[in-house]
Every structure is written in structure tokens, then in C-alpha cells.
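Quick heads-up: it's one chain on its own, the form predicted on its own, in C-alpha cells.
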Amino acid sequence: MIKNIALLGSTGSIGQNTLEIVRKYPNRLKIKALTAGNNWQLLAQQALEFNPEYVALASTKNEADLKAALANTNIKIGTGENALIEAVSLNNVDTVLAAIVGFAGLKPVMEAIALKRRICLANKETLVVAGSIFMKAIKENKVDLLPVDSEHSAIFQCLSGLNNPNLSKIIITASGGPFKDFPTEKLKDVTVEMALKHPNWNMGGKITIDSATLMNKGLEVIEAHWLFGADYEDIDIVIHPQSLIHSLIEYSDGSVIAQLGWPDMKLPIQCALSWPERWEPPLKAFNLLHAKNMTFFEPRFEDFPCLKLAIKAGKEGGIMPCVLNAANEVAVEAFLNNIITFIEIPQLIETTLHGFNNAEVKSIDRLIEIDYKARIFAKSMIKAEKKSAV
């Protein structure tokens, strides 16, 4: 049976490691809808390429030149965030791998699953920011939902088939970034340049940006929180810099299981898409001869503070995971526009939680308003900063 395949963020690693996926299999995958945010370029040489209904640019600055460049087919363009909205409406999607990095994948995702699309989740902030209503939608909306992100494919796959309720533990590993080794004096002179360059992970600048500090850590902690239902207490995190282990489950008589794997997005993306079947592997076959030394440490938590921080905002509930997740998509863009350092990103998601008192969250909209109250906030900061700096 094929599956029609929405694929939300298409440009970015993840939307073109999964496209790498379809190549492969075309009788098995098919996509129906292609979305970006503003790289119209690479969107219309996929549409182009895979011949999809529907594409979507979330700007309309460039609305006009992907038409021109579609002009000689019949696929359909739409702009904007309704735009995102019509591409998971599509009558004979039935899939949804949401690809888009940020609080700008959370309506769509939301609305696929009221359609009752199967979701392959690779947006963490989806859940980071909204996830009791989110698992609450999944659960009445009876959807299949699949992980995209390495460690909580991992942790799936670990569990499946067997008794969640003996689960005693979730080990999420982690690499450590660029900067494990970092004496800690050193972090204050890190670049932007340096930060990109990840030791084992080709990914986008925002996500690579977050593995540096650690926040993209304690996202998935809270992640994990919701998609398994463990409590923050029994969530470990190990710094594993090989990336060959990709998350393990300790159950209740002390029994320990991990999956492994190179460290490359298209197994845990076709996993997702093939689910609950298993296809030929996209690449070559893990081996252990093969394999480099695996060595493993705790995190360095004073000296990466964002991983507390989002730990703390997950345990806290409430509007606190939005703030953190606006906070932190505030500092990460003026970081890598050179407009904070490195060491300024934690500092100002923390004065940004510390603006906003806590309070239950009951609909998407509310989200959508606190979202948008802590981005001002964390902005103001940093004018405020660098006004007093001069």
C-alpha cells in the first residue's frame, strides 16, 4: 500500500534526508504535498522532481518566483500559514512528516492530526511547547504517531512490543556537541562558525546551534516525557560523542536495551515511514567490527545551563515550556547573527522565564499568545542589553 506523504519542511535536512527516502522507494511512498519556509529555490526543483499536488512557501516574499518557476505544471502554490494548513488537508494525504523546525510547525500538526493523518513527528517543539494537548488530540483522535528524531526512534523501537508498565528507566544519549571537551573558560570565546560544526551530525543551523548548548537535550527530555509517559525523575541523559547508540530503556529487574546505528537521519525517517514494517536499510548495515571505541559521561550541567533550564521548564508545566522554546528560538537566531554570544544564549532564556509568572495552558491559541508575549519579552532583553553595553 502506498503512503501519501505531506511533508512539512522539505528544504531543510531532515525534509531532504526523508526525499532521499522516497527516491528509493517509489512504489512504496508517495508525496502529495511539499512545504518551506522561504528556500522557494530548492522547493521548486522538488516539486520539479516529485510531482506533488500542493506546495506551500510560509512566506509570501517569494510567491511570485515560485510560480514563474512552476509555471509549466499543475501543482497547486499556496503562501502563508494557512498555506501549511491546506497542504495536511489534502483528501488523500494520509501522512505527515512534520519536518519544520520551530513553533511555526505546531498548527499544522495539530490539524493533521484532527484530520487523522499518521504523524512522523521530527518537530520537537510541537510537543516541547503543547504536549498534554497534543497527546490528548493523538489519543482522541486514535492517530498513529511515529518519532522521527534518533533518540526517541530509538527509545520507540526499544519498547515496542514489550510491557511499558516494567519500564524503570529512559536513557537518552546525547553527543555532547562540539564543545564536550570545552575548558570552561574558553566557552565565552566560542563563534558561530565554530558552533556549526557538529562532530558527527549534518543538520540545520538552529538544531545544531541547540545541540551546542545542550538545549536540544533537554527538549527531547521533555519530549520523552510525553510520548512515553516517564516521569522527569527516571529520564537520564549520557554524552555518548560516537553517536553510535541512540537511546536505551532500563526496565524493572535491571535489564538494559539500546539500538544502535550510524549516526544518519534516513534510518530513523524511514523507520518512521515504514512502520510497522521493515524495509531495506538506506544505507549500509550497522556493524560492530566496524564500529569506533563507545565511551560515555555525564553532562557538564553547570557549564551548559540550557540543559537545566528546559528540564526545570518540563517538570515547572504549564505556559513554561512555551516561554523556553520562544526564548531559546530568540537567542539561537540573534546568536548566529552574531548578535549575542555563546554563553548569552542560556542567560537570556533564563531572564526571559524569570518575566513571565507560571499558568495552566488550555488551548493552542493561548499557546500562540504566550509564544508570541515571550519572543517580545526576550527581544526587548537583548535591546535592552545592548543599549546599556554602549
Ligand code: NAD
Contents of the next structure:
Amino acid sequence: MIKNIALLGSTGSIGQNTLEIVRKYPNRLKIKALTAGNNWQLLAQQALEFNPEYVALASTKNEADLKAALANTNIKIGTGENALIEAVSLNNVDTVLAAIVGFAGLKPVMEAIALKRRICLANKETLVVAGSIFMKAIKENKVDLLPVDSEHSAIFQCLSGLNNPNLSKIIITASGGPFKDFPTEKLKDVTVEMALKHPNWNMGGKITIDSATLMNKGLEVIEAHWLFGADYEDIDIVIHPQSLIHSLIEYSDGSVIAQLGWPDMKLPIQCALSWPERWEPPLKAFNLLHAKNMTFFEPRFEDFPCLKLAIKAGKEGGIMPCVLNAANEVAVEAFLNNIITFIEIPQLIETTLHGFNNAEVKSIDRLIEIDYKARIFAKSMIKAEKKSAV
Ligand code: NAD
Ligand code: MG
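Since the one above is the form predicted on its own, can you give the form predicted together with the named molecule too?
Starting with the chain above, the whole complex follows.
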């Protein structure tokens, strides 16, 4: 049966990889809606190729440009935050591939769950901040949830789905990022350019920095906790610089199963879109003889404090993962704009976490409020620091 897709974040790294898969399977996958943050040019180009019913641009600034670019088509155009919700609400959409980066993806994905769309989830931040509400909505609406993140796709494939009662442990692999072997004292000199060069994966800016600080792995531990119902104590992290084993699981009898593949997101994306079917390979065949040396190390928790901060916030639960995520989004943006240094990223997150008392998460609206407050707090901490430096 053909899948009718709303692709949230089509102009990003995951979005563009998804469109490569859609291009290969015109008889199985149909794009109904595309959305972007502000890259209206690429959005227009994609719309002309895939002819969706609807395109949404979160920013309202270039509405006129987008309309002009699509003037000779029947494609409907929406702008602003609500347009993202409209994209998932189109009548005949049955599948939503969530590839917006950060908290901005939360509202549309929650709406998609309420509308019982099948969810292919790349946007890990939504599950990190709203885990309990998110998973409750998934269950209540009997929605299929397919992970796109490569580690979680690996775990999902090893388990042949969610909710396997014999799961005893999850072992998430991590490339370790570009600074895994950096001497501790040199981490303070890491520049934006250095941090943006990931050794194995080609990804958007925010997740590339998250991979360098190891925050990405911390977020992935929280993501795994919610997706697979695993206790934090049963989730291990192993540094595996070659990124060939994407993660492993241990069953209750001690048997360990791993999923292997080249470091390329096209396979996990296709796997989520095709599940439970398996389609033709999107990449050249995997070959262990070409993979050669696979190595494994413990993470350097002391040198990459983001990992500990994330796991701690995950264990505390409540609003803390939301505060952590907001502070991280502010810190990463400030680092990318050369306002704070690499080692100030975890410092800013920790200071922000200290500024909040934990509380239960009752609703998405409450999370939106907490996210907003945490951002303001984190930004004020940057200002205070920079002021005291002069
Ligand atoms: P990206 O920065 O390349 O793309 C992000 C997309 O979201 C773009 O289309 C952008 O226009 C849109 N966007 C940004 N801000 C928005 C806003 N405020 N409102 C609406 N749309 C907005 O990011 P990416 O690397 O493709 O990552 C997307 C998500 O997938 C992230 O949550 C990331 O953690 C996750 N992920 C990415 C990879 C990867 O290989 N890139 C792997 C695993 C998971
Ligand atoms: Mg990942």
C-alpha cells in the first residue's frame, strides 16, 4: 500500500536523505506535504519536483517569495507555526516523518500522534523533552512509532519492534565525535570549524555539535529509555569510532545481538518507511572485510560533561530534560555564533539546570512555558558572564 507522507524538516540533512528514498520508490511513497524553517528556495525546488498538496514555511518572512516560486502550480502554501500543524493534518496523510531539529518539532508531532498518523521519528529532542506525554499519546492512539535515529533503528531491528519483554540491556554505540582522543587541556581551544567536522556522519549543524560534546549520546540514552521502556541502569554507552555497529541489545538469557551497516542515514530512514517490509538496499552492500578494524572504548565522562548532565536529567525526569534541552539549544547556538567556547557549553547547561526546581510534566503547554523560561534563563547567564568578563 502506498504511504502518503508529510515530511517535516524536508530541507535538512534527514529531510533531503528522506527525499532520496522517496525518489527511488514513487509507487510506494508519495509526498503530500513538505515543511521547512526558513529555506524557502530549497523548499520551492523540492515542491516543484515532488508536487505535494501543501508546503509550509515556519518563518513568515519569505512568504511572497515562496508564493512567487510556486505561482504556476496548485500547491497550497502556509506560513508560520500553525502551517506545520496543517501539514500533518491534511486528510490523506498517513505517515509523518519528523525531521525538524529541536523543540520546534514538538507541537506538530504531538498533533500527528493525536491524528493517529504513523510516526517515523528523527527529531529526538521531542521525545527527550516530552517522553511521558509522548509515549502515553502513542499508546492511547495506537500509533506505530518507528525510530529513525541510527542507534534506535538498530535496537528496534534487533528487537524486531518495540516492547520486547526479553530485553535485558541496551548498548548504544557512539562514534565519540572529533575530539574523542583530544587531550583534556586542548578542549578549551576547540573552534566552531573543528567541531563541525564530524569524522563519520554528515549531518545538520546542531546535531554535529551535539556529537562533539557527546550531548547527542546523552539525548539518545533518554530517547532509548522512552522508546524501549529500559531503565537507565540498563543502558550502556560504548565508544566505537568506526560507526559500523549501530547499537546492540542483550536478551534476558545473555545473548547479544548487534545491527551493522555503513554510517549513512538512508538505511535507517528507509527501514522506518518500509517497516515491517524490507525493500532493496539503498546503499552498497555492507562488507565486514572492508570494515576491518572495529574498536571499542569507554566514554570519557569527565572530559565530556554533557553526557553525565543528560543522563542525570533523564533519571530525574519531570521538567529537567526539557530544561536541559532548552539550555543545550541556546548553548549550541551561542557556540556556533562564537559567543561562548566549547567547554562553556556544558557549564551553561549545568548553571541553567541549577536554576530550576523539578516539577511534574502535566501538559505540552506547560513544557512550552518551561522551554521558554529555560531559554531566557540560559541567555541571561551568557549575558551575565560576558558582562563580568569586561
Ligand atoms: P538540519 O538542521 O539539517 O535540518 C533541520 C530541519 O528543520 C530543516 O528542514 C529546517 O528548515 C527545519 N527547522 C529548523 N528550525 C525550525 C523551526 N523553528 N520550525 C520549523 N522547522 C524548522 O537537521 P538534521 O541533521 O536533519 O536533524 C533533524 C533531526 O533529526 C534532529 O532532531 C536530529 O537530532 C535528528 N537526527 C539527525 C541525524 C542526521 O544524520 N542528520 C541523525 C539522527 C537523528
Ligand atoms: Mg544517533
